[in-house]
Each structure stands twice: as structure tokens, then as C-alpha cells.
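Here you get one chain, nothing else, as C-alpha cells; it is the form predicted on its own.
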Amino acid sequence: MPAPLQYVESSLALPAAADAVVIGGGIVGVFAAYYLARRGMKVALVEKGRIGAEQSSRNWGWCRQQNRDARELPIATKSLDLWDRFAAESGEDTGFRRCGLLYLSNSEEELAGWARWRDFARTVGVTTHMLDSAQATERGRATGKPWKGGVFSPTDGTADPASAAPAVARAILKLGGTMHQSCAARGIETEGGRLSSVVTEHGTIRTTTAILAGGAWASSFCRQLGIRFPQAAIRSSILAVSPGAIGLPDALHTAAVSVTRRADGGYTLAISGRGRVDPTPQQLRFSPQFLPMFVKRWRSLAPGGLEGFRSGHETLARWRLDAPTPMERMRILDPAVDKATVRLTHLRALDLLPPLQNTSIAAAWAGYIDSTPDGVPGIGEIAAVPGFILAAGFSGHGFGIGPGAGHLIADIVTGNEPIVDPRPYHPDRFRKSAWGKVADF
């Protein structure tokens, strides 16, 4: 079933021209359009389904620095500041709160890894507190269990997946941008080797700049342009329970289960890293680059079924600009929930936090997490198609770093000083396969 999501009204008419067109209305796409519009650009955002309806409304809502890859930490830190500022700038509410994130563990190995990250984080000005056994047990008193240790990251927080992307979309409209739902981008056109327009199912928009923030669809879209972008989607299932549990942390992670307070007072429950790998032609194509990651995560990933084939987001097919595309046949990726994972997650949560026994399961849903071989997104202009900027492969981290990614994209488009060093994110790094060979774009 779909995750809870606010509805936002589309603009009435597709513009004939725009300074920039953003393809994809997830959290990264809406923030890219928002920051471009704030700089006075005429922006059109096109979305094949609904704003925020795929992974941007199907995640935990965590906005964190804790345990980030060193390459992602700068953009995570900037994103927290931007989450804070957005409400004041726009008058819209994303549900963002710096509630702090709590991690508890009884594993010496896990605690040692968190301590190493804490030491690294200090070198870049990030505060995180290691907890000894007494401190961890006190902070985790709702579990009723003793803990060897933990981490509390006080400046991290959460936003509301149901309202965040719609809130940013409304802010775009206030700034004079346009937003078009049920309007799939079929491809682009070029003149003189440079991007000249975006072709949608409802017409063509003349533009010299297009940003592809297409989530799990990005790689198959890139294939139409002769761009090789290695991407694999993991099907993740989570659930929400009703309000009724008292005294729980706002956001808690353990190896067994993670729990996050929702805007309605209920909780989202999930098992970190657990998912299904649905075989698709695209996964087979990129398997050499993803094999190391799959091997590393073999304990948490399990073989899936035919969901990927049916969804069509990882197709190798070529499509035409004057005929319906796979995006129009599958407006919103809403894959089947892994019922075994939902049962296990709920049982683990009830065991970890007895107050949850006063709640009931309100909903369960699944989503496709678009991943790259190294777990870091690809953000940057593609040299082979000047004017075409890729922003995809956020590997389950896109919600929290959405504001920073959107700001960086706007910096790239306008030539402003980038909010963070863009080089670690550039898609050129994927030109080398897992075996060290250079792949052609």
C-alpha cells in the first residue's frame, strides 16, 4: 500500500520554456527546484506520478550526520542547517525537529566502530556523544534492558516523510515556479550537442538545463541518452503503528529494530539494512559493480521475486518520445510488502519496547531504495550532454541530505560557490567497473 502522503495541487499549464526543468518530484528534486527558484530562475518541475510518492514518503524520516560516509558528512551537516532554515524562509512545515538520535548496542565491535566514527567526526566539527553502559541503559530505559553502550547525536533529527516533499513543492509555487504531476518526462532533445528541451507526455519544454532526480528510474532514463549509470534498487519494507506508546525515544536504532516517532504520535518500525533484491535485467547488467556490496550485505539481503520486472524501473528497453513510456504505465512504484519482514519487525519492536504493546499496526508499505556501488549518490553534469545534470543513487540517504543536494545542484547550475565540494559525488567515478576497466558513457 502507499505510505501516508499529503496532496499538493499541480500548476494549470505546462510552460513552453523554462530556465531549468527538474525531472522527478522526490525530496531531492523539489529542493533542487526550490533553490533554483529562490535564485530567480524560471523553474518547471515534472513528476510522472505524485510529489513525494515513492521513496521520499516511504523512509524513516531521519536527518542525520551520525555514521555518515566521510564523503557524505559535509552535505549531511549542511542539510541539517538547511532543514532548519527552510521553515523560516518558506512558511512551510516539513516536520523537521532536532530531536537527537539514539543508538544502543550490546556489541563491542559495533561500539568500537561508533567510537572510531566519533573520533573522525571531531576532526570536522561534528558533535556526537558515546554513552557508557549506565548512560545507555538510562537513555534506553523504555526498553527495560541493560546496554553495554551507545551513541547520542544531539544535533541530528527527523522530518515528516508524509509532508516534507509536498511542503517544498508548495514553496516552489510561491516563488513562481511551476509543478506538474502525472506528467512523465519521456526524454530530452539537443541542438548543437547541448540540451535544448525536455519532452514530456503533455508537451515539450524548451530549456538549456535539465536535472534528473528520478530515484529508482534514473538509470533506465539515462540509458535512453547513452549514459551508463550503475544503479540497483533494493526493496525495503517497513510499518507504522498507531499512537498509544508512552515514554519512547523520538528516534532509536538498535541492531534488532529501529523506531521513529511519527507526526501523528505513532511510530515507524524498521530493520536497518534488511531488504529484498528483485532480479531485473539492469541488475544483471551492473552485477560486476554491485557484487562487492551484495557480498558485504549478504546477511541482510535476500532474493526477491518478480516485483522488479513488473515495475519496469530497471528495464533495458529503449522507448520513443512520441509514445507512452514505462513511467506512464507505472506512475508510482508501490511494490509488494515483504510480509515476513513486517512480522519480524513488529515482533522485535514489541520485544524491545514493551510500551508498543499498547499500539496496533496502522499500515505497512514497501519502497525501492536506489543504490550505487559505493553507497554515495551521483550528482553532477554529464559531460557528454552539456546541460544535463544527474542527481540519483542516494542509497537510502536521500531524504536527510535532500536540502544539501538540492542546494548543491542549484550551485552547479548557476555557477555559484558550491555549498560542499562537488567532486566526491560526480558520476564520472562510476566509469571504472568493479574490475578497474573504464566503461563508456
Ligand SMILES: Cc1cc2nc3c(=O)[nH]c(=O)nc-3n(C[C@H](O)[C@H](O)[C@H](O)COP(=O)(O)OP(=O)(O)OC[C@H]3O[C@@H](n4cnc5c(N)ncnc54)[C@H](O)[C@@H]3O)c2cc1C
The other form holds:
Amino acid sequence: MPAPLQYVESSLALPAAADAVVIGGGIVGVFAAYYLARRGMKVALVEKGRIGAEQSSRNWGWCRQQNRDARELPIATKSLDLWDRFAAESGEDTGFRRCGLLYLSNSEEELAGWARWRDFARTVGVTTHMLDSAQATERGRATGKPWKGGVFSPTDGTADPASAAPAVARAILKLGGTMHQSCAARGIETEGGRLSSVVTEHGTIRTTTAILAGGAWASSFCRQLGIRFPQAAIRSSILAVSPGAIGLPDALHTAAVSVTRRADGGYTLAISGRGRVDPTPQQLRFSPQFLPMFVKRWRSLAPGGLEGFRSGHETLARWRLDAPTPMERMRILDPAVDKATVRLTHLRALDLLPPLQNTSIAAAWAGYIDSTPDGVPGIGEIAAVPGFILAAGFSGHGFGIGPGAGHLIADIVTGNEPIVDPRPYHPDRFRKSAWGKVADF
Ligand SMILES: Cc1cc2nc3c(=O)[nH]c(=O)nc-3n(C[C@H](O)[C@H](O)[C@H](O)COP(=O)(O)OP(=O)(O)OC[C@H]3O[C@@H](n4cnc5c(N)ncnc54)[C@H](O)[C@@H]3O)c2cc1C
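Since we've got the form predicted on its own here, give me the form predicted together with this ligand too.
And the full complex, kicking off with our chain again.
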């Protein structure tokens, strides 16, 4: 079942030329196009399906600094400010609220890990409060259970996955940008070694800059250009329940289950980190690089089925620019829900938070999380194809940092001082294969 999502109208005609073309209308693509348009650039965004319909509407909506990898923390902090500023600048509502995130645990080991992260976060000015047993039990009173401890991160928050990307798309249109749904980019053309146009199923747009924010499709697209970008998609299944539960925290994480208040007053329920790995040719190709991550997460990952083969996002096939591509055959990745996970998630949530017994299941869906081997996205211009900028592999945390990633991409394109140090994100770090071979790009 698709996740709930607002609809946005497309622009009427595909432009013949643009200063920049953004490929992919998830949260990263729309924010990149928005910040480029704010700088006066003529921007066209092409989306093969609907704005926000893949990962960006299927997530929990968490916008967090808490427990971020050190490389991602600066962009997470900036993003929280940008979420706030976007609403003020554009008059559009993404549902972003700094409601704070609550983490509860009865594991000494987990609590010690959170305390170590708090000590590190302090050194970069991020506020997070460790909770002792009494404080955690009080904050978690809706569970009716005692807790050994927890964390509350007051400056973090959530945005609404059903409305965030559409809100940013409307803001792009207000700034004079154009946005084209059901319009897959099939590839790019170059002149004199530099990017000169983006070829879409509805025509060619001349441009010197293209940003590939294609989520789970980025690696197979890069492959057409001879660019090696290791990516593996993990299928995560979650559910939403109807409004009706009173007195729950807005956003609560426990090892058993996590719960997030939705814009409609219902709740999203999920088990953190749990997913299925659907084998595909691309996964086999990159498996040596992903092995350490899969081994680390073996308790929460299970083998999947043939979903990945059927979807085509991880194909190794080469395609032509003058014929339909796998992206046109699969407008929206809407993989099968893992029913066992949904059942378990629901049972755990009812057990953790008794007020949820007053609700019913409203929807359940799955999403492919596009991961990189080190869990950090690849953002940067590809030196071998000047003008081509990759921004993908957000590894399950890209929604919250969408504004910062979009801003950083605009900084790279316009040569402005980058909002954060871009070096930790550059895709060059993936050039070396597991066998030590360096790719050509
Ligand atoms: C169940 C789940 C829970 C999550 N929870 C959180 C969370 O709480 N907080 C958080 O920060 N992150 C979370 N994430 C991760 C987050 O959703 C993603 O990291 C983020 O949405 C990625 O955004 P994106 O724009 O890169 O990709 P996507 O949203 O996947 O968008 C990519 C878009 O590109 C389009 N596209 C691809 N190729 C082409 C092409 N050739 N031409 C035109 N269009 C193309 C696709 O159709 C798609 O719409 C979660 C993800 C899932 C699945």
C-alpha cells in the first residue's frame, strides 16, 4: 500500500533549457531545487513518479541530531534551523515541529552508549539530556513501566512525511522553477567532456548542471555513466494507526518499537533497524563492501524475496536514451509489506503503550532504504563528468537532513561557501572497490 501523500500539480511544459536540472523529487531533490531557485537560477526538477512518493513519504519523519554519526551531525544541526526557516521564508507547511525526541532503555550498555554520544555532542554545542531512572519513568509514564534511563533531545523534532516534499515543491514553483512528474531522466549528454543536457522521456533539457537525487535508483543511473556508486536497498515495513490514543510522547524510541505522532493525530509504529535484504544483481556486485554492515546488523536484517528483481531499481542492465527505461516501468517503488514485521510491530506497540489499544491500523507500507557501505550519503560533483552532481545513499537518515543536503548542493553548484564541510560526503571515497581496484571516474 502506498504511504499517505499530498498531491502537487506539475508545470505545464518541459523547458528546452535550464541553469540546473534536478533528477528526483524526494526531499533531497526538492530542497536542492528550492535553494538553487532562491539564488535566482532557472531550475527544472524531473520526477519519474510523484513528488515524495518513494522514501520521502514512507519514513517516520524524525529530524534528529541525537545519536548521529559525527560526520553527519553538522548537517543535521544546520538542517533543523533550515526546517524552521523554510516555513518562514516560503509560507509552506512541512509539519516540522521541535517536539523533542525521547529515548528510553533498560539496557546499561545502551545507556552507556547514549552517554558517550552526549559527551561527544557537547563538544560541538549540541544539547541532549540524559535521564535517570526517575526522570525516564516520568517522561515515559504513558508506558506504565519503570525505565532504567533514557535521553531527551529537546531541540530535535519531526516533520510530516506526507506533506514535506510537496510543500517544498510548491515553494519551487512560487520561485519560478518548474517541476515535472511522470518524467524520468534517462541519462545525460556531454559536450567537450562537460555535461550539456539531461535527456528525459519527454524531451531533452539543455543545461550545464544536473543533480542526481534519485534515491534507490542512483547507482544504476550512475552505472550508465561509468560511475561506480555502491548502494544497497533495505526493505523496511512500517504502519500507521488511527487517532485516538491520548497522552503519548510525540516521538519515542525503544529497542522494541518506536512511535511517532503523525500530523493527523494518529501514530507511525516501527521497529528501528529491522528490514529485509532482497537480493539483486547490484547487491551481489557490491556485496563485499556491504558485508561488514550486514554482519553488524545481522540480528535485525533478514533475507527477503524477489521484490528487488521485479522492481528494477538495482538492475545492472545498460539502457538507451531513446527507449523506455526501468524507471518508466516502475514509476513508484512500492515494495510488498513484510506482514510478519507489521504484526510484530503492532503487538509490541500495544504492549509498550496501552493507550494505542484505542486505535486501529490505518495503513501499512514498505520502503526501500538506499544505503551506502559506511552509512553516510554520497554528495558531490563527479570529477570525470563536470557539471554532474550526485546526492544519494542517505542510508535511512536523509529525511531530517534533506534541507541541509539541498543547501549544500546549491552551495556546490553556485560556488558559495558551503553550509558544512562537504569533504566527508564526497562520493570519491567509494571509488575503490573491495578488491582495491580504483574506478575510472
Ligand atoms: C521506513 C523508513 C523510515 C525512515 N525514517 C526516517 C526518519 O525518521 N528520519 C530520517 O531522516 N530518514 C528516515 N528514513 C530515510 C529517508 O526517508 C530517506 O533517507 C530520504 O527520504 C531520502 O530522500 P531522497 O530524496 O534521497 O530519496 P527518495 O525520497 O527516495 O527520492 C528519490 C526520488 O527520485 C526519483 N527518481 C529516481 N530516479 C529518477 C530518474 N532517473 N528520473 C526522475 N526521477 C527519478 C524517484 O522516483 C524518487 O521519487 C526512513 C526511510 C524509510 C524507508
